[in-house]
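One chain follows as structure tokens, the form predicted on its own.
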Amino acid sequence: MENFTSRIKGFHNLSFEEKLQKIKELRGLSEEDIETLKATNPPYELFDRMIENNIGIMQIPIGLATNFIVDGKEVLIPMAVEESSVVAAASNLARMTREHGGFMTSNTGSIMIGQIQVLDLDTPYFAAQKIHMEKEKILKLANDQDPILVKFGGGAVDIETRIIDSAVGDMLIVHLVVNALDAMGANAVNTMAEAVAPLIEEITGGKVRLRILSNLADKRVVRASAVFDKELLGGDDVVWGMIEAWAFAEADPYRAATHNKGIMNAISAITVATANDWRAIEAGAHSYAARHGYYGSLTKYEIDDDGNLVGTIELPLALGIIGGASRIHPTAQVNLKIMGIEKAQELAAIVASVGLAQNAAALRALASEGIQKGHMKLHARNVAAQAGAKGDEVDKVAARMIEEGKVRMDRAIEVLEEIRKS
């Protein structure tokens, strides 16, 4: 199943059934997998176990991003998102990296941090030293809480201490450093932090209040890079325009917020598609963007000797493929199968790569035709449907609005009436 290409010409022109048949053939999906993707009647019993007071489900379409090569491997990438142009934009920019080898990634492992807040200390620095002296005892107690994680090579591996000045005075913060392996790690880390809290009180003589995971997973950082072909982008002027657009985001937090939001359009879409905690990923990414005391871009861009655009992205990605909703949600399992994921770090590599592609797509649009032109082509179909268009009426109404440059609800209604009268 690995001998395939993610370069599927005309995929967007296939019917829904044809798309499913194509992905079934390419990724070796079963008939049950296909039925899961087609399901319109969700298993309500499953969602009753996932949340309380379940009354239904909010469905989000899943699009397939094509053209991606990540670390030398062709990948097809399911993205759950309602916003027009996200999947198309990422796929288009991925195409522009293919002759340069696609996306290359690296990571710092699957390390998570559990924070234990220690208060009411007269000598916080001395208390921190005592924590380090009892490090092995603390780590053993933490690892006793999850022998399965330890068995597979994970678990608590280190202790860090910080003294911070707060509105209620100095406090000692103990970081329990945990290798979560292929899990996101929240449950394991929180359980460990709560278990060692009484021991830390005993060692320090202080009072422990909070014991909880940090979503600023700066020990679980993923980096991705790619060379975007100059000619495919549109030439030297477009490349330089993209550099100028990125520099704006790097220098100004007002622009950086929207710049990074575009990155998260793609990242959150895959996170949702795999039933990971997209809120944690969003929080970690934005806090990482502000780690130097100012809020800046998660990406960097340069121009190589051949005039091509070279992009890099760096951010924390606490993603898991075992445990939690990822393990029990049938659609998430099918989506992981489509991507060929066997390790959490493989998923993180793909997510970072798509985030970079999405960002490059936005910069290219801003530096050339403007962000609205491509977006509105896809948005026009949504407006047409909202106006009541059915079947081939949708494309006809959308085409007329795009031609006129008037993608609005009132115009969609007028055009629909004209088409029906004729």
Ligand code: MEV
Second form
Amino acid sequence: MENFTSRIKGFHNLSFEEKLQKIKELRGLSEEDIETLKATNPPYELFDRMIENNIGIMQIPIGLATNFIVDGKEVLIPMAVEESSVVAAASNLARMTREHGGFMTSNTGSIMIGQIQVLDLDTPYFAAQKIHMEKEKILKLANDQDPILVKFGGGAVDIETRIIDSAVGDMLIVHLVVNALDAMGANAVNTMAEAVAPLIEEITGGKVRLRILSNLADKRVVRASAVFDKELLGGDDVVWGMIEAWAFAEADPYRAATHNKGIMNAISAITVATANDWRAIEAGAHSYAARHGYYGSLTKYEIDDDGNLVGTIELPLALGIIGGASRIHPTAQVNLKIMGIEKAQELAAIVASVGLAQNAAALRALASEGIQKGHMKLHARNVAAQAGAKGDEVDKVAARMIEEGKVRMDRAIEVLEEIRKS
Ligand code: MEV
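Please give the corresponding structure for the form predicted in complex with ligand MEV, as opposed to the form predicted on its own shown earlier.
First the chain shown before, then all remaining chains and molecules of the complex.
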């Protein structure tokens, strides 16, 4: 099982059942794991406890991204996403990094920030100084809230203060810096921030209003890089076209929004597949992209001496594998097993890598043939199925529509009738 390759040729040509068998063999899944993936027996009781007024389940397909090597390890990656082409595009670009070792990552640790807003201060700088003088007392009170986190080496580790000028005047913002280890950290950080608030009022003489985690998790940053092979990309022109496409995103927030959205196609898909908080991840990514005062790209590209494209991504990823929904959601558990994840930082490394591959895929398509050609294939199959095509009729109707350049419902119905008559 350990000696497997994520380069599974022809995986997309297998039937649904064959794909499940393949992944079962490769990743040592149980029959129960397979039933979980197929959602034959959805955990209704769990969902009913998870949110209020539960009335159903929203199903999103899980696609398996292939070809990835992350930090020297072959990895298969489940992505939960409703958009066609996303999984294929990421897998395709991952293939182009394999000869160059795949994706290499680093991270700044699992450090989260809790914010405590202190108001009504005549001397906010002096109040900040008092907070620093009482740092150990504040950290101890914070850590008393989560002895388990502390036991495993995490917990509140530092205090930062900022004075910000706001619409209601100066305010002191105290940052409680917390190592969340393998958890996303929202519960631990919010509990700690609420617990230390009265002490902070006592120390400063001010009034605490908000006590809440910041999703701009800029102390939980992950970086991933990869060399995309020039020849496989399509040569020097394509590489240069991708650099120009990226430069556009760096220089223009209208383009950067779409560029980063493409990155989040991958990042949110894995975040959803592992039942992590994708809104938190999205908020963190976009606020990080604007951290210099303008909204820019989350990726950078360069060309190496051999003409290959070298990509790097950098963003905060507050992802957990314990606590929260990822721990109790059975499908999330199977998806973590497929990826072979044991630490939250391994998950973050994979997520950043797929984000980079996704972005490179979009840039390559946009800088050459455009994205519609790739999209059309799957779209045509969907239109064919909606027109009533069954089994191999779907591919036949889709192929004809693509050949004619007319992917439309009316044409799908006509082609289907013709096929059935002949
Ligand atoms: C579509 O979901 C994502 C793209 O628009 C990303 C991009 O433009 O870079 C293709």
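Just so we're on the same page, rigid core means the largest C-alpha set that superposes within 1.5 Å between forms. Note that the structure is a prediction, hence the values are computed from the model and not measured. Residue numbers count along the first chain shown, from 1.
Annotation for residue 410: C-alpha shift of 2 angstroms or more between these two forms, rigid core superposed.
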